[in-house]
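The chain below stands alone and is given as structure tokens, in the form predicted alone.
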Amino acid sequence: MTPTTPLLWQTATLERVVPQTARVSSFFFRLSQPFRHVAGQHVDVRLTAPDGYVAQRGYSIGSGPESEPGVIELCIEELEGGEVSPFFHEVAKPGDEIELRGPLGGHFIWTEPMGGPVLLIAGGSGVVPLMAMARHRAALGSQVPMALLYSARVWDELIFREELLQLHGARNGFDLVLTLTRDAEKREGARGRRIDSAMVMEAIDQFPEPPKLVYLCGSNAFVAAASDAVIAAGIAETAIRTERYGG
């Protein structure tokens, strides 16, 4: 077995920053060696303190292969405690440079040729990943049916709102149900529990057959309890591949 070569710390320069909720930004990084990502990957970043002391964490790239060159989109939600989300939320302005490394990630990744039809579930900042595999569906104007469920806490927490409604409403095989936990307030085409078998079932009800792959992102229980509802739709365990975040 040939040994690979280990990914390269790089510089990487913070270009601009666009608010997506109250609590999430998207942080568009220069890279400073470009790198060519698939949907799903990931980045390590790297923050070291004048005392020498380093959090590492790992976050989703957000934007499709087909973006601009040389620059990736990581969407980054605030967690209180956090070590390295304050720091991109407070402290970091255009111009400021940091440490990353990747694309990293072999597993939850989805290419055109992958086929379909393909499910996406996600809860919360989950979302991130799965935003990248239909950025690059609608870039290549690719014809593989694609549904995404995605779950929030209120309207108002759904990032990539308005980008997803006009995937949908471009009616061209991606298909989007969303559902609020927590909003008092009913919102058209919003249904208003967690994920159930139901819920699947309506999200792939358009797909000409049962999906061949699956994918889901969120926390760990999001991810438990997505998984046993899309099992419970009669969707093979095998088509199954998930991301975990959080406690």
Contents of the next structure:
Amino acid sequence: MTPTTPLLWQTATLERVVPQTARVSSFFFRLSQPFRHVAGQHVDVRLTAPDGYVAQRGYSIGSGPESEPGVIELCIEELEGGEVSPFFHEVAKPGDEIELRGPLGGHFIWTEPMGGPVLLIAGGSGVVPLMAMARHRAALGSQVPMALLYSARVWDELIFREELLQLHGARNGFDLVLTLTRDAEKREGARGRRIDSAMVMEAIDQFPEPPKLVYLCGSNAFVAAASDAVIAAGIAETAIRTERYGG
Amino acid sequence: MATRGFFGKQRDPALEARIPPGQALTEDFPVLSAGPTPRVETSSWKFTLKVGPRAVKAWTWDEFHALPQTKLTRDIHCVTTWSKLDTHWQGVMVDDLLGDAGIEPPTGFTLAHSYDGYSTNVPTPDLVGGKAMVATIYDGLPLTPDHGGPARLLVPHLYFWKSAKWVNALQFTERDELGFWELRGYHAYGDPWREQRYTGDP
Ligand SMILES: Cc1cc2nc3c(=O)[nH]c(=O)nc-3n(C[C@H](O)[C@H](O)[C@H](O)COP(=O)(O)OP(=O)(O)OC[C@H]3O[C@@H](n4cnc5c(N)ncnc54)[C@H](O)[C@@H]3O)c2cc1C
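Return one more block: the form predicted in complex with the partner chain, after the form predicted alone shown previously.
Full assembly next; the chain just shown is listed first.
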């Protein structure tokens, strides 16, 4: 961090849009001023109306630092009646330019030297910055034990599902525990209730020692409930870092 | 740079002058914090004024409530781009805390400390002269833990992370010492009207 240099706004070009679920798509932006981010960081995006009015929102960077030089992946959920997220889903087209600045955030981040074991807990689109951490670990071939406990409403709302199942299947110290709170069907390997302390203990079952770092991300209500579950599972409060998306 | 196809929400011209650049109005009360919500019992709650390392006065919950209680209605602005208008608060003005301790503002800088171990720095002139309070009531009800209860600092003219949640001490310091958030990329002062969100913003 260089304390005196302002983080300047830059233009970024939307290269491609990849649907993840019915309401969530990945938006890949090519940066005009490439930067290297740390897993967990976000950018601020700014949209300007013809009359000069500006709307600004934060979006986590889903790509890992190693993913694709000069390109970042934002993964945006369309919120009905929202000002910014529907713009990305309904208006933005490849080739469009938007303004953003980053990388931002110096607390909700994970680097390999910070060590582990690392427990990641995501609710819905809160998986985005945690995906960057999982991708970073995979790209490094890191041995740090990592587990992701991921809660969504239904199977088809699991963002990055296939990639996460693959990471899990590689059996190299990355564990995925899924839970679906509203799925009528029974899904192989997925739990069917809200996150509780028993589920947290199950997620860290493979760890050789208690998690050193716990990252929680999602809506405010989700983060509040999940941190209660983590504390009830006997994990030190001081290990927990949170990112709240609002709502 | 105008963004192709972006027009923004309908805006109320009467309110526009109250919304700093890059902010959007919300009816909700969003939450920003670095960790889990600490549960602090009012029976063990204590609030301390410090000059450097030295405690000059401390209040229990009951002693704090024997001080003059003031109501403030203010607009608040969160760095995650939410603004909320006309929020109603009640608590003890920092001026009245100093008065009860029998001191004048001893230094130009203050660190606010919280039960969760986090801190934020605010220049002392931004805390006195009717600008800031330690609030225990929001919208007529005891402040909930999620929003910083039992007590949070309220410095409404700065971005809301300066209004430290679960506050338990104000410490006057000789120099401007950065707090937890400010050491991790947030602006040292945080004026929403100048959009001082991150380190290095002018
Ligand atoms: C650090 C950070 C990282 C973020 N990363 C992501 C990300 O990776 N992907 C992503 O999709 N979003 C992310 N968000 C949320 C994002 O910034 C916006 O808040 C979101 O896209 C809604 O903006 P909007 O303009 O569409 O809706 P707005 O017009 O701002 O809001 C519409 C209504 O929805 C409510 N609302 C806002 N957020 C939510 C929510 N999450 N759930 C339910 N209701 C809500 C608001 O209170 C409001 O009433 C992040 C937020 C932060 C602070």
